[in-house]
Structure formats: structure tokens, C-alpha cells
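Just the one chain here, laid out as C-alpha cells, in the form predicted alone.
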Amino acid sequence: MTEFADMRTVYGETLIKIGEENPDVVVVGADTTDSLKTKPFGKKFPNRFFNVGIAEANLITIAAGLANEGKIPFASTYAAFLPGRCVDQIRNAIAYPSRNGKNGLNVKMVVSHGGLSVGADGGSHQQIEDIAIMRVIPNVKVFIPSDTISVENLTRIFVQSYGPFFMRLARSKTPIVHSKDQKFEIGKGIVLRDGSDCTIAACGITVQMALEAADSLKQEGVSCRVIDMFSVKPIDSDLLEKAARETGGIVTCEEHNIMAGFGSAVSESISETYPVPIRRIGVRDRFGESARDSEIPLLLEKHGITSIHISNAVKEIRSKTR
């Protein structure tokens, strides 16, 4: 049976653990500390916890000030508000400055409620542009974890690595796709399933869909390689080139607009190394819409983000390359 777990809960628990290990870790929130599960950090370390209220631009500038004084701030709120309401502050207060000869400030931006699987709040709160926004800002590294094991490992890596980082968490509980001893590295994808006929590269909640698609295609005699590309920027160009050479085609999947998103990042990389046919699964340049929790699978299906759509894209590529 597939095990599900909550990314936000694990993020909050991991912050407390690293806060105990490193006194420079501080947490900044924007009136969403209950939802982001960072409030327990504030109870444990009240002098290292700052809730600035509904003021996302202020959230970023305060985090920048803390980083400038040598702290390691984790700034968290909903993806609709970060980067949605504070791109200018992210660019000019965090990514642009340098400190001690290092590019950007040491701020960790961790958001939840990304993509379509937000719930009933609708298109205004379904952030499907954040990958595109964040990956074009110089010095910012972008991560979309697939499960709670990814979240814990990446949060720890952020503390150990200097620079601006952006990580998007899912609102709903997600299936566990990695083993507890899985190693994570910045800029390195993880091959979850080997295969020779086509590659499926996915991030976030779509990694599980990719695995389901690979299982289904295996029953039809199609061998698919599945890669968790949690590191969107920097992206693992070497792994993608190897997959392109060995499997002849790539299908990408993301809970994001396909315009300038993860699939675009893969396409850009492959076009410069070993061009092969690529099909992108994601929101096709339109806004989301309201869906109750029980209706989220229907909303994803409406936007073509399912294992079936991934399978069909693999078949389409194979029909044109054989």
C-alpha cells in the first residue's frame, strides 16, 4: 500500500531539528505560519521567529536584512504570494546583492499551495507560474520535491549551502516515492526506474504519476525510464543528455504552466546537447479554477495532468521515432 505524508508538517519538524543544531537559522512568516506548519518553530525558538503579517514584500526584505547580518532565514508563505506579490523584492533585495564576494543573499524561500492541487480557492490562488518566474532570476536555485523524504533532505541541504533557494511544497498529502536512505544533491536528478524505450522526467506530485505511467506501459511492453528532476535549477543536463541518447525521447510532466516551466527547462537543455522528440505535460497556458479537495483529480484530468496523458505522450513519441 502506498504511504502518504504531509510535506508542510515534515518541513516544520525539520526546521526545529536544524534550529537545534544551528543557532543562525531563523524563520520568517507572513500570517500563514499555522498553514506552513512553522509556528512550532516559534514556540521552540521565540527569539528566532518573525511573523510580519500579510505583507509579503516586507517578508522578503526582512529576510534579506537577517541574511545580511549572517543569519539563515527561511521565509515561507503561499506560492500565490511568494513569488506572486514580491518579485521585485526577491530580485533586488535577495538575488542581486552580494555579501563577502558571494552572489545573492543566503535566504531560503519555501512555499506551499503551488500548482492546481490547492483546493477551492481557485485560479487566483493556484500558482502555476512560479517555476517560470523563479528560474529566470539570476543566482536563485529552484526545487520542486516529490515527497516528504525529499523535503527533509533538501531543507537540510539548504542550511549547508549558501545562496538564495526556492522550494515549492504541495498542499495535499503526497505519496512516498523515495527510500529513506536516498541521497539528494543540488543539480542532480534521481533515476527511479530504468528503461530503454522512452524517458519520463517529472517533478513534484507528478513523479508518482510518471511511475504509474511507467507501470502501465510496462504491461504493454514499453520500457520507460523515470527521473525525479526535483532540482529544476540547476538542472541535471548530463543525466538528461544520457537519457536522450539511450531512450530516444522524453516526456516531461509538471503541475505548472508548460510555458517557461519545468518542461521548458528540459527542452532548453536537450536542445543544446542531444535533441530528441519531447512532449510536455502540464497546464496549457491558461488559469486554473476552483475544485474541492475531492475534485482535484478531476481538475488535473481536465488540464491533462494524469498518468494516462503521460502514457499517451510516450506512445506518441514512439510512433514518430520508430
Second form
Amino acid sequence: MTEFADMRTVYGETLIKIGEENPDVVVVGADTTDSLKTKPFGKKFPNRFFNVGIAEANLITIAAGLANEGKIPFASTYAAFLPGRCVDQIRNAIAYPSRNGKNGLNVKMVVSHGGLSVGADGGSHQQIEDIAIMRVIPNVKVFIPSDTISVENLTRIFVQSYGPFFMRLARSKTPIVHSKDQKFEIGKGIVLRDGSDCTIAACGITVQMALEAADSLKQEGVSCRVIDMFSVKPIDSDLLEKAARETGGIVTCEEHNIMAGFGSAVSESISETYPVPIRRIGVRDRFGESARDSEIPLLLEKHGITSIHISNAVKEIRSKTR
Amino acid sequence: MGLNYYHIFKRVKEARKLVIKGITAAGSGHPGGSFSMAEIMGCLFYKFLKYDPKNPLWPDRDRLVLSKGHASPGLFSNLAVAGYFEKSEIETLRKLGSKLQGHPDFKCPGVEFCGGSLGLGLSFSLGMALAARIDKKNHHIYTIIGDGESNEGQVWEAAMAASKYKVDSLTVFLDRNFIQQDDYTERVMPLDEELVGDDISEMWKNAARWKVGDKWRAFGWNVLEIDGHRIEQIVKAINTALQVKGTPSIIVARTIKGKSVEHMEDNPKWHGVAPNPQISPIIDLELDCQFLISPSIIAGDMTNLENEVKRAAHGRSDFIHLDVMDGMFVPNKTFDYEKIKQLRPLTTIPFDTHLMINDPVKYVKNYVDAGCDIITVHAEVCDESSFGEIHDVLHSNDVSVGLAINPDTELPVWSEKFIPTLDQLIIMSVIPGKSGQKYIEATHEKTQRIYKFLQDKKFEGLIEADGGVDLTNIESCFLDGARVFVGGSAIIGQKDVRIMICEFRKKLMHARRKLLIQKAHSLGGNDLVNKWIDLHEVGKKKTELLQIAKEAGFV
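So that was the form predicted alone. Now I'd like the form predicted in complex with its partner chain, please.
Then the entire complex follows, led off by the chain already shown.
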């Protein structure tokens, strides 16, 4: 049985742990601190917690000011508003300012409610452009974790490594795909299944789908390599090149517009290192819509984001490469 | 402590010149907004900010956030004057590889915020202030925002948040120059009241139309409203803001875009345009030709000097001239430091105190303590050692240093070593001792001669003409090289001080225009004269300038 856990809860708990270890960690919220589970941090460290109200531009720029003075601010709200509501602030107040060899200010943007799986709130709140927006801003690193183990590890890495980082969490509980002792490293993908016939590179909630697709393809005698590419930027070009060389084709999976998102990032990399056929699973340049929790798999299916779609894409690639 | 008036004044002038130099070399940039905030910058850099140019990231430094980042030349020029980098580097502004980017950037030491995208600086400053609170640090954060910038909604998000967090370590200046890129602010997006008609000066005439301070008050801020080109008002406002606890302060500084360069003043066109290199030397001279009026209150009712101070203040004089006579250096007696102490609370206008007393070195500290901002002593009663002592006492108390010479006295040889740091030289044009005497004509020649001599000796202060100056001779005094003008019976002795000061200024303006037209002609003949005059688009300036040029036979 697959175990599920809530990313936001783990994020909030990890913040408290690192907050105890590092007095420079501060948290900034925008009236969504209950939802983002950062409120307990505020209870524990009232002097290092700032709720600026529904004002995302202000949220980001205050965080920048705090970071400028040596703090490590975690700025959190929903993905629809961060980056949606404050691209200019991210670019000019966080990513651009650089001095003494340090690129950008040390602000950690951790958002939840990414992608279609937000569900009931509808298309207005289903952020399918955040990877695209964030990865084109110089100095910003972009992470799409697949489970709570990733979230805990990345949150810790965020404190240890300098720079503007962005991480997108899912709204709903996510299946645990990693072992407890899994090591995470910026810019390094994690091979979850080895295989030789095709590669499935996935991020976020699509990692579990990729694993399911690989399992079902295995029954049909197709050996798939599955990689969790939680580090969308910097992307693990070496691992992708190796996969391309050894498996001959790549399917990318994301809960995001296929334009300028994760699949695009993989394509950009592969096209320069070892071009092979690529199929991108993701939202095909249209908006989402409301779906109750029980209907979210149907919404994803409507947009072609399921393990079956992934399997079909693998087969399609193999028919081309043979 | 005095205002350190001349210390600030000289550096403001130098910074303005560097702005012109940088923008001219770059061929683009924003002079208008750099000049509207020039005095604010000057007061911050040379009186309030704690910083170390050799250690720009010293943790305990005060922070200066220029949120209206397009005015970066106004920041860079002051960083250069303050010693963060060589002044000559201003000519690399906006060029490839320069640390002086088009907008403030960490590439330049001393820059605290990468401005440019408007509306961000206040939030950033608030973040800085919150970090300082966590760390229990006491440094102060000064932030300059623009009025056009205030269109940005984020400014008001930050206003709300700063009020919520009660950050009293934050003082904001609103550079209220009434002009943004497209047009007058009140036409693009009114902060006060919509502008009817074309005359921006309408907004200045009626304070009831100024609403922007109320907006900030409604957001819970401590609001101070001042004339943003008056050093004494800026200093007082900052001092007040620094004492207010439990709330952030905003100083609404009413300013003039392009201030100090007539053709740029109040003209939206000069928001972001570089001067023609041919015109720059004329602008440079114009910046050297700023003038100040210092009414002498002893020309009024000696039994009610309080009222004379009020009349001068009402007349918007630049200084108030206080003639102290001891009955020994001169036969008359007026008042001493005790009286000055009583007058001091009546106004913030700088006290320009002229000590016509024996042994000034003995008494000078009393006058410092009484609240004088500029103290001038007579060369006839000083020597190198006593003047050196006076010089040091004044400097260490932020009081500007003046030296005066009588009509029959020349600058003593011992004074030469003090010339580079001297703030003011009074050249008396009457025998000191009483008001109402006639101007001694020989002073014109003497002033011209001394003016030239001082230029060669790196004098950065101003010559003050004192004695018998009136509407008939003030233009000549200006052309001699004087820049501060004491008006006794010609101002205070008249019924309406305000009108007389206006008349003085008009005459001076006329003389300055004449001088600048001559300069234009010497640089580029009638062509340049016409070109320069054409720049004066706002109001009636152009017609008046053409008249002057015609009289001079240049058009």
C-alpha cells in the first residue's frame, strides 16, 4: 500500500526544526499562513514571523529586505499569487541584486497549490505557469518535489545553500516515493527505477504516475528508467544525456503547461547534448477548471496527465526509435 | 550644534555639477528627479547618515534606500563626493562595464538597494528595519520615494505594513516634485488635487489642495511637511522624525523638478533627458550662481527684534543676518548672544551672525551655544592663531565659518591658509557700525578683485555683500561675484519685507540671466544664445530672456 503524506505539514514542521537550529531563519506570509502551515513557526518564534496580509508584492520585497540584512526568509503563499502576483518583485528585488560574488538575495520562496491538482478552487487558482516564469529568471533555482521526504530535505538544503530558491508544493497529500535515507542534491536527478528501453523524467506528483507507468510497461516487457527531476533548475544535464544515450528516448511529465516548463527544460538540454525523441506529458496550453478532490484524477485525465498517457507516450517513442 | 549649512550647501552644489557631468557624458539619464532631491540627499549624506566609504557594508551603518531609482545620478554623485569612489568615475555613468549603472545597483559601493522598478523600495526598507529589530540594532533607514512612484499600489501595501509593525527606525522622504514622466502628477494621477489649467504653480499657492500628507496620516504615519530645498527645514524634519517613537515617519518634501537650473525647473521634459554637451558649461555656471538673501534685522525696530525675525521669516529669507556690535570694535552697541538665544526658537532659518566685536575668540562659543548657524568674525581683530581657534570651534559644532573685512581692509596674508575651508567672506561696503549708510562704490572693484583671487585659491564658499545693498546696486554686486546679500534698510527698513525680498530675487535673477547669456555667447555666439534661450519653455522665461539678450545685442 502506498503511503500518503501532506507536504505543507512537513514543510511547516521542518521550518520549526531549522528555526531552532538557525536564528537567521524567518518566515513571511500573506494571509495564508494557516494553509501553508507556517503559523506554528510564528507561535514559536513570534519575532521572526511576519504576516503582511494579502499583499504578495510586499511579501516578496520585505523578504528581500530581510535577506539583504543576512536573514534567511521563507516567503510562502499559494502558487497562483507567488509568482503569479509578483514577478517584477522576484526579478528586481530578489534575483537581480548581486554583490561580492553572491548572485541574488537569499530568499526562499515556497508555495503550495501548484498545478491542476488544486482542484475545487478552479482554473483561476491552478498555477500552470510557475515553472516557466521562475526558470527564466537568472539566479533563481527551481524545485518541484514529489513527496514529503523531498520537501523535508529540500527545505533543509534551502537553509544551507545561498541564493533565491523556488519550491512548489502540492495542495493534496502526495504518495511517498522516496526512501527515508534518500540523499538530495541541487542539480542532481534521482533514478528511481533503472531501465534500458526508454526514460521517464518526471517532477512533482507525476513522479508517482511515472512509476506506475513503468510498472505496467514492465508487464509488457518494456524496461523504463524513471528519474525524479525535482531540481528543474539547475537541471541534471549529465544524467539526462546518459539516459538519452542508454535508453534512446525520453518522456517528460509535469503538472504544468508543456510550454516553457519542465518538459521544455529537458528538451533544451537534450537537444544540445544527445538529441533523442522526446514526448511531453503536461497541460497542453489551456486552463484548468474546478474538480472536487475525488474528481482530481478525472481532471488530470482530461488534460492527458495519467500513467496511461505516460505509457502510451513511451510506446509512441519506441515505435519511432525502432 | 549648528546646521552645518555651508558644509551641506557646498556639497549639494558639487553633487549637482557631477550629475550634469555624468548625464552629459552618458547622453541619457534623469536630471530632473536628481535635482529635486539634491538638498535632501545633501542633508542625509553630510549631516545624518552614519557610514564609512572604506567599509561600505559596515553592519552598523545607516541605510539609504533610493526607491525612485531613476534618480541614480543624484545618488552616485553624492557617493562620489562622500568618498566611495573617485569623482571622475561619474563620467562612466551608464557606460558598458561601469559600476554606475542606469539605475542604482550593488555594483556600486554604497548602494543599498537595486532600484528602478518603482514601488519596491519602501517594502525593501521595511524588511531591513524588521531585520534590524530582530538583531536589536539601532541603525536608521532612510528611504526616498517619488510622487509619480506613489501611483504604485505596493507603496501603500508597504505603508500599511510599516504602520502595523510600528517601525520607528524608518524615515521616508516623499520627493513631491509634481512631475512624472508623461506630465504633471496631478494630471496623470492626482495625489493632491487634479490640476486645472497648465500652471503648476497654482498647486503651490493653496496649501488646502495638498492632500497627500493626509493619505499617509490615514495610514498611521507621522507626517511632516516641508519645503524640500530648505536645508534648515529638512534638518529639523529629520531631527523630529528621529525622536518620534512607535510609528514610521514620512517627510513630504515639496520640491521643484530640475531645481537650480532654470530651464529644467518644473518642465516635465527634463524628467529623463540629457543636456546637450554645448549647454553643460552654461548649466555649470548657473549652478555656481545660486544666491541667498540675508535680511539684517537691526535695520528694523530694535525694541522688537522678535517681530523683525518674524517679518524676515514671513518674507522667506534664506538667512537672518544678526549684527552683533559691542560698542568697542564699532561705536554702537546692538545685542549679544543672550538676545540671539531668545530669538532662536522663532524660526528655523539659519542665523547668519556677524560679530562686530573685539576679541571674538573669547566669545565665539557663546554664540555657538545661542544657536547661530553661520558666524562671521572680523579680520581686523583676529590673527592666524585666534582665527584658527575660532575656525576649529565652529567646525566642531557644525557652525559655518565666516570672515569679514572692512572697506579699508584687505584680506590679511594669514587668512590664505583658511580659504579652502572658509564658508563665507563678508566684504563690507559701508563702515560697520550702523544701518542706513550709502554703498561705497569702490567696493565693486574690490569685490571683483577678491572674487578672482579666491577662485585661484580654491575658495568653495560664498562672498556676502554687506552694507548699502539695494535694488539699484544689487545686480552689480552679483556680477562682482557676491552671492549672499545682506539687506538692511532696503529690506527690513521697508514696509513689506516679503515683496522686497521678491524684488531682490528678481533683480538677482535678471543679473544671473545676463551673465549666462554672456557665457552662452562667449561659448557659441548668437546660435548658442538662441539655443539656450529656447530651452526655457515653461512660463514667461523665454520672453524675458529674449529681452535681456536683445538689450545685450546678442539676438
